[in-house]
Amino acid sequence: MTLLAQSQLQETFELNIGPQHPATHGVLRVKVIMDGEYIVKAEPVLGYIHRMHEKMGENRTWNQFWPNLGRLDYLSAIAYNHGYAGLLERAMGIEVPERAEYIRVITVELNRLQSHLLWFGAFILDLGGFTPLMYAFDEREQILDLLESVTGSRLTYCYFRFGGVYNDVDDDFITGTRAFIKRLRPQIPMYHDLVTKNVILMERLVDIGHISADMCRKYGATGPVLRGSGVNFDIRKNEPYSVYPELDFDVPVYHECDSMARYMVRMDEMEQSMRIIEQALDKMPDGPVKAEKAPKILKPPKGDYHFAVEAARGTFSMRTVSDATNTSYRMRLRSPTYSNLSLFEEASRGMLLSDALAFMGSLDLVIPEMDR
C-alpha cells in the first residue's frame, strides 16, 4: 500500500446509524465510512427483525396467512391485503363483486392518504420541524377512525377475503368518507404554504439526492420514487385490476431526480387518492360484497402465479407456486422498499451525512416491509 494510500484510509472513519436510532424509522441498520462530513461508502445491513412471513405463508393455509399481510407494511397494509386477495382470485377464478372492489379502492386509497401524512409529518421532523407533525397526525387520525368503523383495526388490517370483503360499508362511513376529503383538501395548500415553500426545506432537498432513470431500473425502484426520477410508472395505469380502469386519475411524474420530487409526487398522490375515493363513492353499485361461490377450503389447481398492486412506497407483488394442496409450495414476496433501499449506497456516495438522512426519508422506508 502506498503512503497516500495510508493517509487516505487513516482519514476515514466508520459510523453506525442505527440499528436503534431516530432517522432510520425502525431497526435498520447502515454502516457508513466517512471522510470527514462526507460519505466514502454507507452498507444498508438487514436481519434485525426479520419474521420468514414467506416460509410462514408455505406453513399456514391459504386463510391462515391473511394476518400476516397486515404485519409486512404495517403502512400500507390494506393494499397488501389486496394484493393477496387478487392472487388467490386469479390463481382460482373467483368473481369479485362489484360493490366489494369499490369499497377495496376506497379503503385502499384511504390507507395510502394515511400512509403518506404520516410520512408527511416524520420527514418534515426528521429535518427539524415539529409543526407539521401535529396537523398530519390529526388528519391521519380522522382516517384511522373511518377505517376502524369498518375493518375493526386501525393498522394491521385484515379485512379483505378470497372473493370480497369481511363487511360492508354502511352510511355512516361513506358520509363521514365525505366529510373527511372536503376537511383535507384545502389542508393540502396550507402545507405547501407551510412547508413546501420553506426556504430551509428547499435548501434540504432540492437537487440532493439524485437519483436517475437509470438507477432506478438498475435496482427496481418503484412508486414515487422512480415517479420522481421521470418514469411515468404505476401499476394501477400500466396493469390495471380491480375498478381503477373505471376511475379518472393522474399519474404524478418529476423530472428533477432529487428528493424536493420525489416529496412533490407524494404529496400530489394525495389529491389523486382524494379523486378516486370520491369517484369510487359516486359509482358504488349496491349488491354483495361477498362471492357467493367462494368455497372455504382453497385448493388452487397446481401452477405458478403472480399478482401486483401500486401500495403506498411502490409495487407489491406476490408470486405463489401451488401444488393444489390448502397450502402454498412456495411463496414469494416482492417488497417496493427493499429495492429502494438498494440503490442508497450507490446514490449517497459523496454527500454529507445530513444530507443523506434527508435523502433516506425521501425513500419512505418500512423497514418491517423489507426485512420481513
Partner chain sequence: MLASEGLPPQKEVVEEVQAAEEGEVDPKAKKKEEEKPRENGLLETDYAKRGFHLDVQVNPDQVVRSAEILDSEGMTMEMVTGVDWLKDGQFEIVYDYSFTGGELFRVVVRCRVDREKPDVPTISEVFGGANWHERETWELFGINFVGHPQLERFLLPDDCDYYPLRKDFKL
Contents of the next structure:
Amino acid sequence: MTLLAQSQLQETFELNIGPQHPATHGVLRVKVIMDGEYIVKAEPVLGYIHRMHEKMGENRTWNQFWPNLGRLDYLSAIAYNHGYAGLLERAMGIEVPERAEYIRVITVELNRLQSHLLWFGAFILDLGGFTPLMYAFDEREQILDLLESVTGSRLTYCYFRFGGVYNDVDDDFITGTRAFIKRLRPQIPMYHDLVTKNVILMERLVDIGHISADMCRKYGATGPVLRGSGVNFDIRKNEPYSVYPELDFDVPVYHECDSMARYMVRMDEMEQSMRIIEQALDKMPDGPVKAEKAPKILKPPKGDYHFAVEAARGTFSMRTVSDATNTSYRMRLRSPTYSNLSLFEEASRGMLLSDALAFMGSLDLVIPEMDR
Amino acid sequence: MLASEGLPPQKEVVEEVQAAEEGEVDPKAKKKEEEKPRENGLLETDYAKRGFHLDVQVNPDQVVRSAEILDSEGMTMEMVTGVDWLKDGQFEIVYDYSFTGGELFRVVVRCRVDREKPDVPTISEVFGGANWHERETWELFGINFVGHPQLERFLLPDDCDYYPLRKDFKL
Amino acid sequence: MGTESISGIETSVPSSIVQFHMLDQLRALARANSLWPMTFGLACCAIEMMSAGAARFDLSRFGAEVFRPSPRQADLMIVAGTVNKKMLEPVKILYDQMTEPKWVIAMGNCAISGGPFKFKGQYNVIEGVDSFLPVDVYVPGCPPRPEALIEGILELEEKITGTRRWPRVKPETAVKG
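Please supply the coordinates for the form predicted in complex with the partner chain, as a counterpart to the form predicted on its own shown previously.
Shown next: the complete complex, the earlier chain at its head.
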C-alpha cells in the first residue's frame, strides 16, 4: 500500500473504459483513476443494459415471466429456468416427476458446459490468443445442437415449466449427448496442453487478482470466484435441490485465490459436469415429464419465498413476495456477477491496468445479468 | 419528487380494494387478519415451504446491529431488497443472509419504515457488498440509506427523477 | 456523321471520358465484400453475432469477419441487443465516430422494436433503434440465428451493389433439406 500513499502526492488522471470496449464483454463501463500504469481506484458503472426485469416480474403473470429468465443470463439460461421453476414449486408445493428432474439436471449441466466453453474462448481472446475461441465454439455448437433439439432454441431457452419440462427428450438426444461427452472429454486435456501451461498465460494469471475468502464473504461473491479462493461452497452440494444429492460429483476448489485458480476451477467444473450428465443419463427413469396435478392458474399463497440455484457464475437466487394473485407483488433477482463484480473496486487497487482487465475476465461477467 | 406527487388519491383506492379482497378470501386466517404489518420479533419458518429458516423483523435502528451479529457468526449478505407496501404506507427493507460454506441456514432480516420518511441506516460498513444493493434499492424505491457513501444514480440515467419500482409509479 | 452514328456512339461510348459509374460499381463491389463490422455487443444477440463469426458459421466466407473494436475502422454497425436510455448517447456517439460510408443492421427484436421489453409503462428501453439511426437491414429474431445474420449481411451487400451475388435460399428447400 506504499503505492497508494505515494499516489496522494503524485499526479493522477482519470481513464474511462467502456461502455463500448472489447475487454468488458458488453456494455460495462469502468471509471478508473490511474497513477501511471497503476490503478488507484476503479469504479464500475452499470446500467447500460438495464432492462426492467424486476418491474416486468410485477406486471406479468407467473407464466408470462418465463421468457425473461432466458434473457437474464443468456449463457446459463436453463439454470435460471431452474431457479424460477423451483421457486414456484416451493411456493405452490408442486411435485415434479423424477424423469423431469433428471432431464433438468442434464440440460442445466449441458448449459453450464457451453457457458464455460464460451468463457474459456473469450477469456483467452482477451489475453491475446485467438485460436482457442475457435476450438471452444466448435464444441459449443455441438451442445447448442443438442439443446436445440429438445428446447427449440439456441440461446434464450424457455424450456422448464412449473412441475416439469416442456417436452420429453428422445433417444437421439440421449445417444447424441453420450457421443458428445465422448468427444469432449479428450478435448479438455488438449486445452490444458494448448493453453494452461503456456508461459504467457501463466505470467498474466498467476498471483494476479488476489481475492481472499473473507473478501468474498463480505461482498457475497459466489461460484467459481469463491471456489477459487479456497471455499468449498456449491449450492448443488450445500443447499441440495432437484436430484443432485443422488449424483456423485466433486466440487473443485483451489486455494491460490488468484486468476489462475478461478481459471482452473472452471476447467475442472467442465469435467464434473460431464460426470453428472453421464450419471444422470444412466439413472434417468421412464415416466411423465410434467406433473399431472400442476395447476393451470397459479396463485401462490401470501408470503415471501426464496430459492437458490447454482448457475454457471455462482448463486442465482430469487425472492418473490406473493399477494395471492396471478402476478408477483415483488420479484427480486439476485444475480451472481452483480456481487462478484462489486469486489472489483477493492481488489483492483494498485493493480496494473492490463492485469485488471485480465482479472475482470476471470470474474466471467455477463452484463445484462448484472443490470437486470 | 415526481412519484410522490400522485400519491394521496391512489393510496385510498388501493386500500379499499385490498380491504375488500381480504374480507372475501381470507387465506391465512390468524396472521393476516389481526394487523397488516407484522409485529417486530423472531419467527422460525419452514425451510421446505419458504426457503429460509429464520425470519426476523427489527426496528430500523437495529439493522446495523443485526448485521454485525450475523457478520460475527460468519454469514454473508446475499441481497438487499425493498418492497413497497402502499396500502400500509410503508417500505419494507429485506436483508437475506446465508452461510457460504458450512451449514445450511438462511436468515431474513426485515424492517419497515414510513413511506413519507424512508430512512434506514446503511450496513455497507459491515458488508461491503451491501453498497451496491443499497444503492440500487435507493434508486428504484427512493429508500434513503443514511450514511451510505455514494447514493447516486446507478442503473438508471443520471438525470432521471423517478423511482420506478414504487407501486404508484407512473411515467 | 448523321443521327444514326451519333445514336450508336451514345449507346456504346459514354458521354464523358471519366467513367464514374463503373468506378462506383467497382467500389461498391469491393465495399460490399469486405464489410468490417464493429465489435459492438449489447446483449444476447451479441453471442449469436460471435457465433456467426466463429467456427461453424464462419462469416469470413463473405468477407465480413474483421470485427473492429474501434468505430473509426468499421463500416458496419450491427446493433445486437437492447438499447436503453442510458446507452442511447454512447450509441449515437459511436455512430457519429464511424467514417463514411457506413451502414447499420438492427439485429434482433430489441433493436427493431424494443422486443420483449416493450410493455405499457416501461421506463427504460428505447423502442427501436430506427428512431435515432438510419437502419439499412432489419434481422428479426430473439435472438436471430447466425444464419439470419449472415442473410442480413448478404441483403446489405445486395443493397450496396444492386445485385445479389450469392444464391437466395428458398424457405421450402430449407425445410425439406
